[in-house]
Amino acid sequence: MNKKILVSGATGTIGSFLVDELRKRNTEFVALVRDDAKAEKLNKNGIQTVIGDLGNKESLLAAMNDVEKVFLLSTTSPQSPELQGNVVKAAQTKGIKHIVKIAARGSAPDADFNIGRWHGITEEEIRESGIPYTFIHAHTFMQNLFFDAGSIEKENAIYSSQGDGKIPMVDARDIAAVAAVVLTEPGHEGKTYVVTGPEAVSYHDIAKELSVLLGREIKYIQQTPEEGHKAMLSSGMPEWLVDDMTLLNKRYASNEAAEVSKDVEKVTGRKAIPLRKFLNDFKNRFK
């Protein structure tokens, strides 16, 4: 059987939504997972899997048997260029016809933040490989607001060092919808799409929407960059990620990343999901 699409990161935030999108389209795909436990969970839901590890080149070659396209997504870390590079090399060997890679807004080999630079290194490797590609550069996920559920429940408050700045946060469902179209329809090779929400919002706006949604006042408590840095370290985030987020939050506070892209609508034919709908759809996550 021609499995056509190999989906990495299938159990993550974007990947799980992508799997749903591909199933709606009756598209043949196989999910790449690292262990039998994850495979069993997906198999019970009718999702075909293959065991493989981005750190094991031989397993990637085996996973790409009968595969035509690869959706490339993995946990971001200092090892990302090496691990995702293994996928690119295996794809070259197996003659893969299209790689669709998720990256961050602002990704480039010379980006001044770790996440963007690591993604950019892999994108450059993909370009040099000669494999047709599509890059999807995603802005901050609306789903990241789930991490604030604790302070919302316990303190009726949401914290950020983004000041009064606005950013067009994007629902991960829209990222998956764009990826599904790119993977299943022609004409997207060689393109980079920037995916954002339909409007730029501040944490003042988020607090107001949460207040309406939950029927009680949710306050936005502004942190200084130093306070935000300390809070992120205390939460257990790795130092490289704290450094990245501190830098990005300073830019967000200055409205340096407030530009709205129409690429979600351009690719999917529908408008991007607004913050209010996202919060209503996931209301139970904030109770």
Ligand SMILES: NC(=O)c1ccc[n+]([C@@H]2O[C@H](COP(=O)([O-])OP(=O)(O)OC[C@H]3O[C@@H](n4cnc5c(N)ncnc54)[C@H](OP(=O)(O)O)[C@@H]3O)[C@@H](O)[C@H]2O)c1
Given for the second form:
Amino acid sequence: MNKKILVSGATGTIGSFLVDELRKRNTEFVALVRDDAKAEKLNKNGIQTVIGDLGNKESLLAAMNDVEKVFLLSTTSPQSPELQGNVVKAAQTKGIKHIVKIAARGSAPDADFNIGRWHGITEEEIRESGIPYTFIHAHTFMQNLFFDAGSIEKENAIYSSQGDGKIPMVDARDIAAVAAVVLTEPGHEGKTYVVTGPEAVSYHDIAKELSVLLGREIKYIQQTPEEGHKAMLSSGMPEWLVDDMTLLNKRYASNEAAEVSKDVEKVTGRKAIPLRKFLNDFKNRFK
Ligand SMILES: NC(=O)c1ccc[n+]([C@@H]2O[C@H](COP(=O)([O-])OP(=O)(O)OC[C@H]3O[C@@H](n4cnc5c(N)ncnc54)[C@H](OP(=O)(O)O)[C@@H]3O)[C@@H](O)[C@H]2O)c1
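What's the form predicted in complex with the named molecule like, now that we've got the form predicted alone?
Now the complete complex, all chains and molecules, led by this one.
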């Protein structure tokens, strides 16, 4: 009987937490990984793997043997619609019964930011495929704060062009927890869950919490959108992503994305993880 779940993105942030959640639930799953070295690492932890790439259609068909449900996640890039489209087409061929896709808050085929539009294109393709689906629209991950570890260490400072605006950042563990429930329990087909943290926080709040956590003052240095754009470009981020982040930060600065969703609690039965707990749990990443 086809019972297995195929987990893509299992080596990434959400995927590695999802794998833990699925193991706790004693669910049969197989992680799609791109090479032997990655497979070996997961195998050592008792995780079954299959080698494949979203760019290789044959590998996807083979990976979906004896698979019933697919967890769809990959790095977002201009190639995402094509790569994730390959998964949808393979899933159609193999008669997959449920696709659970990670997307971003505000995703839609006509979204005005690249990430949202690329996710929206794939979601449209999934809808049109007729395969039952669940979409998980995640807000900004708390784990993105790991990128600030360098300036925290060197300058006791965090930088952003989000002004005084607040957003309900979400711990990726909550996204994984929602995905695990959706993949293993009935009743989630056709739904889109918006996954946020339990409270909207500003960079002032983050700096305050980091100061308490680290026992020294961490300053929040506000950037203009132009300064933020320049800094992100010089850090090596691709231009399309810098443009997206500049647009989103302007929106966040004016509190246009501050709404807290209750979907984590609705789906998992427990409250979403607050910023303070996230920072405490990952204290080592900021030292
Ligand atoms: N960061 C945020 O604040 C945020 C907010 C909302 C939504 N999102 C969405 O979350 C998703 C990213 O989640 P994440 O941060 O957990 O991912 P991640 O840590 O960036 O990991 C990406 C995963 O995708 C795999 N992958 C990439 N290209 C692949 C390919 N061609 N074939 C097979 N596997 C491939 C990677 O495998 P390898 O190990 O082989 O590279 C890795 O496991 C994106 O869709 C993004 O738009 C992010």
